[in-house]
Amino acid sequence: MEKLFRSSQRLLNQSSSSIFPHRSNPNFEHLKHISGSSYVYGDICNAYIKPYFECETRNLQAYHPLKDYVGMFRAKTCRIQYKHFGSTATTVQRDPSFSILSSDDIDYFVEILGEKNVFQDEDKLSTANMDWMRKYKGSSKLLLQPRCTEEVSQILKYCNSRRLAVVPQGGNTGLVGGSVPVFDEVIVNIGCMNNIISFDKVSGILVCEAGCILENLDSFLINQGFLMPLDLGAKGSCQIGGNVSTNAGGLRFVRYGSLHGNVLGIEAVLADGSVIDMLGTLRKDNTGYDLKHLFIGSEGSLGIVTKVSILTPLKLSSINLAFLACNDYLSCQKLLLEARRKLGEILSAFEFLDHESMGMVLTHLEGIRNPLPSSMYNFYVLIETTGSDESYDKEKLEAFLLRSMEGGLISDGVVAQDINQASSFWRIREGITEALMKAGAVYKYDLSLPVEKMYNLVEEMRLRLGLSAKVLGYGHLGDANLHLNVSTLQYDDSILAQIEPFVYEWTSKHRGSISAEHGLGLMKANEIYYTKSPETVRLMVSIKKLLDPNGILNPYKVLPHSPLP
């Protein structure tokens, strides 16, 4: 009882000065300007984000993350066998119907784009051919940087006529190999298409080109009194076109929902060069099929998104962040239910991590301190509230925390007193990926599961693997999104055989999704049947054939390499 009193007092005392203006970046302390165009970004790892490719400066600049990670790649002339480090070894054959790039092709692209936007040098291609985690590596010999929709149209029309395969690329921050070539596909990077076209201060509707960096859009909107409905760890380098194409989720999902709800319209270029103008700015438009949803989450396999219209919410001034400890997963579940009931409209984030995740961060990341140093707990929860009435929000949060402490749902906790403390709390949650990379090999899974079943998978995986690996569970509890990570000193086929296909079978058995927010890409294209029925996949394949009959757009991704009959 005495401990309960002390903990309750600490929560209430520290919450008395917990209101801070806003969190435009979840890692304020970890995004530091180094020079004119280089930054240290702390969301995933402290590595430089340098200019991806020089291009004409307009409203925004494009950056590409250069991260250190140990990967493996083995290529042959017409087939590739690679290990995903999170998916079983897979053999993919190059589609023989695709043409080989010729000097005439390059001359054509130089003619329409200019020499400065056609890249063949090895340094730039080595960056574009590999994902930021260095897990997937292609062998493209050509990168193109169009500056407008018309140039994208000309590129695709020509590539389709020549049967040259194409991989669309934005910030290249994906986790499933969706934005890099598998073989020699032509890379079409839209980073120079970075104009903000319009912003309506009354409706909050933003129209921009697909190459705009998410964080730059958020900064622009904050100055207007709004913010992006999307917040990701990779916001300093990911681009809105890629976000839309992968239907990215992130930290604000529990408050603002998915991009299927926030994107009002898009402009996209099909494989034959046709420009589809669906760039509406109306919240209500019930005329026929809403085709934009085909492109949201299709990972560039149906068309290249070139412009986006998105509804942005107002930036509210009262934000609180609590870092809490729970003894068991059941308490985390009950806390989520109570947060929805008692905090209601001001609840903006509900994240969780287990003791293995916390230990991983404290062990491998410098400068990280445990906000609750008196003990290590089984589970930790971050609850963020966002509202417009400072005193009302403060009172509501304090009452919720006190009731939860008295009811035994919370074992301990603190509330951020200023923006720096809030940043340090978010750094723990968002630093798990970096810590895992520093620890050695990691097998990563992004799953949607019923909340009550989510952590059962983590526990069962620990039983399967025993002392051979560390199993971590963390993620967006408010969205029922589990990030299951298995950490080992080095990659081991015997360990992978224990993980897969068990993880997919378990997810399918509980009617979950094998891809909550990362997409399928190359990594999970062949695993789609664990979540989607054969009939559904056949319909997807027919849509792909209708819009891209030659299959040139992002081949080998999203759909299974050998669909069921």
The other form holds:
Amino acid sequence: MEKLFRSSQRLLNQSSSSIFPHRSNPNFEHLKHISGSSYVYGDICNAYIKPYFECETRNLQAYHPLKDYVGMFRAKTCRIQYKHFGSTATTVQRDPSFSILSSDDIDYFVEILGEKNVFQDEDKLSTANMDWMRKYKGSSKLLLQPRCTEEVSQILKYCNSRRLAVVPQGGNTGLVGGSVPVFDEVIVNIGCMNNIISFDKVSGILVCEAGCILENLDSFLINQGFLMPLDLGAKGSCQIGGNVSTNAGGLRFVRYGSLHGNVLGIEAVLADGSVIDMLGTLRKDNTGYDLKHLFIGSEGSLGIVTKVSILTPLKLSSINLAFLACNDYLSCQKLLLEARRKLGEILSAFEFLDHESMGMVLTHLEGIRNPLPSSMYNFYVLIETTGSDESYDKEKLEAFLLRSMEGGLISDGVVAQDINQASSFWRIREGITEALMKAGAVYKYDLSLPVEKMYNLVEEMRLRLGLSAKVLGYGHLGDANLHLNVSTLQYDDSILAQIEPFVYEWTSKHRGSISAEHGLGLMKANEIYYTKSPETVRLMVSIKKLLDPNGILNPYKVLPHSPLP
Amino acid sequence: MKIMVAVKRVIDYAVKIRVKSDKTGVETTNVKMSMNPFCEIALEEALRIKESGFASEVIVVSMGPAQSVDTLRTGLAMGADRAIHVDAPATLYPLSVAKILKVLVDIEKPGLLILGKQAIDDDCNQTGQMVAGLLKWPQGTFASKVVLDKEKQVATVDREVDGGLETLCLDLPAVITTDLRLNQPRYATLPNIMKAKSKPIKKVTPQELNVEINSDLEIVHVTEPPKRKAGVILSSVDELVDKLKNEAHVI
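Can you swap the form predicted alone for the form predicted in complex with the partner chain?
Then the entire complex follows, led off by the chain already shown.
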């Protein structure tokens, strides 16, 4: 007994970084889906604690003579976990307060939705249970497809009363596991609510249901002479409700700004089924607290968005696109500054990709032609301008490009002469994500960092990983948003250990954001403290508790599993 | 040897066109215009021939109002040496174009005249053939492969015809019209765009060339094609026979 007491004392006197030499548990991803309470650490765990952690918690009770010490020990280890933002030893466990689906529940849903909109068959569920990256797989047994707000309200009211967890789902193109169930949550897919309610041709205000696919909205608007203020690679599948719920950014962010500015109104359904109608179409409305902003970006954890009213910009006729090559990152930054200065109001997109990304796209995608085949440059930049006068814009762009070339900022470049050429340039930038999926496993990070430091992270990551993985850096340089991707043949926990939490700590050190536009979802819920202070998160938790007391909407996501008190 | 390439400014291939409400034509205001895709292919072929040493100069020609100059600049940015802009009204029919081209060819005396097989706005597919007739030159239309022989002064052209591929041997000077699979046009690189600024664009008018443009054609009416009706799922063969007999009147 004496011996055990001393050993546990010795254990507790050790610093946590020596007990857990790798700050993040490399088995974290796998542990998420183990519902038992045993932790499997493998070799990284210090020999001291291995015996305590390899047994089921209930076995520890057997050491009843040491109960007090074990209790003390356990209390102290909990504190160790909190100090390091829950990056170690936190498996996601199914919240036992949620009910299990019963046949009565299914009968009720069939009653309110009709049999055609209630799905229990394997095929439909297996696609709905898995995310686009094929990284997260839930085990939901029920998929519901409501067709109107009233049905959504009835579903949520019932689920709230029965304490059934719910996952709102749109196009399921999210990249952080926020759109698929973690365990057996009921999936509420808004895809059938895809009507365009109204469009005002003078002001450009579009009112539509949340299940409308972004590309369809864009095609509708183009016929009217307008376009959607956001544009992403996933536009063929993503739905506007999901875009709004995740505050999606995209390629045109630098010109049209955030959805917080473009969305004029939202209709949402809260967890208890109450419908909050804030679907205004007014540009200015300073009456009370502007609650719609709570729903924009909360990733479905505060309410399900059912209708959106959005301000759409005019489709201007003259669009010019240049695909440029730069030798180093400093030139890219200077180019950005020059573009802002010289192109000013007509600049509509500024993207960059490094030579690894270009190589990845050329290797894995079909029908892609390298616009600058003469040599492989270190960086490629895409600059797009949108204006109302074709020849004026073209002259402005060409003058800017020629001067930049003379100044040595650009090594080479091409200007698209027609829409087909422009699409093929965009295909290169938008196709990187697809190419990465084809190349094997990918670890994706979406970070906001100061522009000067952005590429340093990519280079440091390359040094860290060496030959074991390919590190790609590309993104919205105009918004200081880096998409850092690590491509390997297979998911490998030792590589993950090299990446996390280094990448989060690096971002935190430079006061960046660990998730610029992808959101937190399941992947980064516990990492929120790298960017937000404990007080802020505490306030978020209380708002969540206010709007969703039973916590049924999208549980386990966005907010940390064990928030700091 | 000089090569002359005729290019046309048309509505961009990727634009969804709409018919004007008065049904006299297609909406062209505020719509993106660019070089006809087949003309791009023609120019690319001319540039490749020049780069392989068979030609010394590529001249690009376009006819139309002032905006046609934009298309010529694109041509120069791709690599043509000089351009000729014929200032003419926007609607020019193939015969007028052919007559103007004939006069230009008589002045410039190129060894090869390359055009796109047709323009994507009118789909006429007539200009190349007409100008070959006026010049009394051999023609190789719908070319999917062109091989030049300098000593024998012939061009071997593979043509895409309905039955497959036909190979013709043409004595130079000749007219070639290009089809889709001939090549993939190059992009206009910045250094070339820079150089294009100093290349000459000569402006002429049909009057100076002594060509009379009279429109022998008149567009009466432009409508959209009828919308495809949705298919109908039938439940039995009897119903099918009934529909074929009584509704479609085919049996």
